[in-house]
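Here's a solo chain for you in structure tokens, the form predicted alone.
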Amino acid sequence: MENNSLSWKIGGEAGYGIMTTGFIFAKACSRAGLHVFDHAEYPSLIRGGHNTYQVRAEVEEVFSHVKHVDLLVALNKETIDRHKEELAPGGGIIYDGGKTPLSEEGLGREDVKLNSIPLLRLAEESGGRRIMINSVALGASVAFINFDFEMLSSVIRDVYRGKAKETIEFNIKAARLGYNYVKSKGMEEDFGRRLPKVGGKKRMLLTGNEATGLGAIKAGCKFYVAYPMTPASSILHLMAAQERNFSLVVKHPEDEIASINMAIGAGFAGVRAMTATSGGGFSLMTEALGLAAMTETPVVIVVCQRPGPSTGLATRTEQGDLKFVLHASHGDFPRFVIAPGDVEDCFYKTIEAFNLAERYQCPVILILDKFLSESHKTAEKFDVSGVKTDRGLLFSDEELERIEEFKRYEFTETGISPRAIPSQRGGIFTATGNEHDETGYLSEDKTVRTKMMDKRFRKFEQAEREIPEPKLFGPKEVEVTIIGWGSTKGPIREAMKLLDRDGIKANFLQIIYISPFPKNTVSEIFETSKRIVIVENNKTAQLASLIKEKTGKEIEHKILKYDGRQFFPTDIYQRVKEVL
């Protein structure tokens, strides 16, 4: 009998409620103590297709799901089909033989339990909707790994907070009966697993989206504006949904264009702002982008990857936009791009993003991926104590008063200029798409062209020296260092404690700041390393060419998956000890 560790997948047609169920199963095991990640799985269908939740719990902290699953709740026969290969000998399937008769023959697996609940019939006896099959599985569930049933009841009236009381009180029945339909059969006595609650400290149970936008609001952004797009769109839910409580404006605008300008508007006058989206969105704001970098105001972009080109796989995931919004929009101009790997550092790291935005006067690029944006975590209560504001050399209206001309562009030794807000009296400035001189007017002058050129970039070597160097997870002497950038931080440190097991030392360099580069930092890697492995989820290994475009050094063991799905654990564990 193993207790405190469960990998647990529910899957079915669209329309069954899969997210809603997997999320109370999630939340519920959060609630109970434990350590939760979870990740869905849904096609870029409006209506139907094939959805799936899965969720791993364990006593000790997790980092990433797993490829295994011991408990598989099928609400339809596609999801057996789909994913029996995935049962861990021992597992054990939730079905409903009435609708889906199965044997262990026609499954052609001897190693796993079958475990035939009416869920229909109990779902219909409760007095709800057929719908509520998925309720029954989630008792049933429940009942397997011996959990609390109050607790899971208690999710389920939170997560159904605001529905009618009846189909709240519906639901629960539902459960209830599932879970003392396999308690009546003595059905989980052959289940090896078990979840009994652990208690102690409470955490949060958060998306990397999520902690995000909870990141922005924290930094004191006050204009949220995106066009909806997978997987960036529960970003401008989470804003919308908090509007009121922290006196956001948030706008829903036509496009991507009109949102990264109104962006860039509000940042130009004063206020903090903060677009998001995907590849394709990103697309229609690069435009943009190059008026917030000329006319040096400051805005936060989130940019949510997907796998392309064009549409490409809607509602998967891949890292193949790193080179795209490092070189976005025309002409040279510094530009930062920060790389958060998991749901802390999506917190902090976009409250960080604002204060660059600010002072350095330029935008700012937060690059997540969908696997990163849309799955839970448990974290620890974030720690704000820390936290603080830098809005940069803004003058104040006394310092504009004592100053005979202002010159919003002025040529400083850090190229850093001081800036006025619209309103400010003696803060008049002229902005311009165009090059201009100290002053904001047009200009063409060679001279001043190369001046503005150079002060532009002045920022950026002041800002090679401030940023916080790349962060090593485990010990300096290793076997093998992994490189690696945003959501493969999980995956990779759950494969570093396979590895340990197996007496092999890895640690792992956490890229997060991608521009400026950490060249100093990564050239020291190739010196002290044996052995050097890139975990990259792209087709190019756009980071490695990264590497050896500021470094000089050559990567040769790169691992990469591009099939639109993220890494297991054991994917990279097998491939470090194939390059071992």
Contents of the next structure:
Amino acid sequence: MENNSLSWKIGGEAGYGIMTTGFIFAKACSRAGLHVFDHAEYPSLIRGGHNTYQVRAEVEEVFSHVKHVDLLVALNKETIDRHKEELAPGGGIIYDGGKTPLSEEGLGREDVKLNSIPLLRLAEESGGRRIMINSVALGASVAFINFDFEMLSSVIRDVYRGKAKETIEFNIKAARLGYNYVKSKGMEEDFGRRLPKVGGKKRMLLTGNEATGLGAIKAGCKFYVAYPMTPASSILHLMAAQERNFSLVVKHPEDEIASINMAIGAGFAGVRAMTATSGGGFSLMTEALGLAAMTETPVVIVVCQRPGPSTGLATRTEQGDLKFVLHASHGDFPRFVIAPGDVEDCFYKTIEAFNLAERYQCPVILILDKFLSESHKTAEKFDVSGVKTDRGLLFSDEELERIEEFKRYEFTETGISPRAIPSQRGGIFTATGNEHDETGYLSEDKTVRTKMMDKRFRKFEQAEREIPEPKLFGPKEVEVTIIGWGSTKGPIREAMKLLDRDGIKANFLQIIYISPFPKNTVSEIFETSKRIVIVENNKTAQLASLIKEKTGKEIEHKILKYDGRQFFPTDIYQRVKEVL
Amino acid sequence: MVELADLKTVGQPNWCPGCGNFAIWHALKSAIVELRLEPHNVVIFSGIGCSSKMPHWVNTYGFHGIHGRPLPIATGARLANNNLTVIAVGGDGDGYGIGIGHFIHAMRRNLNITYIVTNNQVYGLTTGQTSPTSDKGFTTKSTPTGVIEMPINPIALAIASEATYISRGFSKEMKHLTKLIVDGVRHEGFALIDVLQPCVTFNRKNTYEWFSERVYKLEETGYDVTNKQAAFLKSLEWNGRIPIGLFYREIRPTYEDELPQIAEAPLVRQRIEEINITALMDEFV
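Other form of same protein, the form predicted together with its partner chain, not the form predicted alone:
Every component of the complex follows; first up is the chain already shown.
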């Protein structure tokens, strides 16, 4: 039997390798040629507390996780208690009956299959330690779906690369014992789901943060500086690991204030620089954000949102910082705000962010969230053939020599003034956070102030005309248009599949560039669409309120979620149906 | 060859007449001339405050940033282009107040940066409030009954923070100060030059006269600049006699020395077009 799709979940106590185990399963599915989307849930603790990792694998492309679980691996009793309701009819639980005695009556579900496997005994038999129950469970899982064991063992080898040879072999042996146990008892026969191995091109399996890091490296980011903060930290880890391979300087300094100021210093000196953080860290950066704007220094800032205010839910997800990044720092100044929705967006938009920062000489903010930052998705290898490096108006040494008086902040028609960087003869100037004249010299003159403000905004008016239009997924003529931004893209695209199955025609307008705002396209959608709903992972419908500010149109139907968890496709599907 | 006239800018400093910053300004320019630095290869970074306007009045590249942050900005620029001569200038409020975290971390990093702190023990630009180096009991607008806490000791703090060139100048001793700046820039590593710089408007206690009665030059006493323990003891002298000059010097690899990525060429000289990420993408398969 082949169903071509599986939703697998492993749960257990933090500190028991749930993340690695889940990732190995996801990677094995990806290596088998399947499309994968995974996501992990964990509290802000290192040991203790409940962790889960859910992997969805299908033959067709998948854009998000789903609510139901087909196969639940319970490394402890808590996993069963918390997640039994998520099990799809016909689903199965893998658990250690010796440790956690369980009956169908006790479970309260007769439509799922209990598969007791002596995880602990087999882990000990493998010669490894107790923690290897997760490898036993991995082997057992693979047996249930008829997967090639070699596929699993090759992934274990790769993921544990760098660990002691002994550790790797113990884990493989533990997985083998789990696999054999299921097969010898024919346990898999009752479980109705199988995953096929699919040939074809090998895909990557990566998170939004990893795609962002790859984009930054490809874009020529040479200086990356960040203070660790969930869920932005994995960009720092990736960049640090690649420091010597790509000749980057990666710095973890004393705080976020130092991070952004260092990035600004590097940008001023002519190097592409980036920093990343979450809301709390970005709060600390806001003064320097204004400095980048006033000195017209290119800098890229990644804000990986998590629920606030304050420390909020440190390891959960929310889209609560849109208005914050749009208005952060005092005074009026333009900044780009770009919201990637999936790993492809993360890669290509990060490259674009560096080009825009230099082209317009201003700060560019990429806004992600925990769900996008940390969920893995399969993706074709990125097509870098069209990638261009736009360094904007940067004077060459020869050009500077020909200029009689270099004015760093010259009033030009576009508002963009050609730049010089330290070490260029003839380009000497002082960048300042104070208002200044065309040369960069301090000025409080009212005419200069007005003209300088107009100049800074003039380049943004040009940017408004140059940025790409929002992307519309689905047909033009529909019953309902869904508007969203950021990581809701995946669940919305999955919800569209469900609506389509019911014969409901829907499309999806993804707003990627939020500043400058694509006023015309969004206004047009109000003319052409019968019904509009907005989907946002926040309490106050921040994008809807921006749309009202920019277009005067009020969106009546708002689908909002702000419990620290991302939307499931079915949440959106059901709410859209209620609107119709 | 650079001359003093080449370092002149259109504007003139607008410090109060008699301000200690004028001497520091002259000393800085004289040091650049003596070091034969080309102005386009020098960048002066500053934060906010009276002294932080310095970059506008020296004709090199400059970056006049925000309060307390000159060192992180200088650090970013230095790592981006380690061929630049990087000088940071800030006041005691800027460097020892809001920016003290950056100050400590910059020292332990030992980046090749020269940091001149114009220390007048009072907040000048905000019209005379207490600063982190104000003497205990000093009365100001924000401490009308006298400062309760003890002052920061920048020299002792620098020793504890592993700085590799630690000195103190006095703005009345311009030639001596010029030499400290020249030595500090030549020093391979982080060089602190804390400058006693009387504020003629708001500090009526720590005046030129007050300092003149107390300061003496360490180098005239047969002092050993390589003895860290002795340097620490020396850094504690304040109320009776006040030492100026070089307290401590150590040769240690700089932060830049430890980065093979920039051994061949500064980051800014590395090509960023056509970076090949094929092998990196393969790691994710």
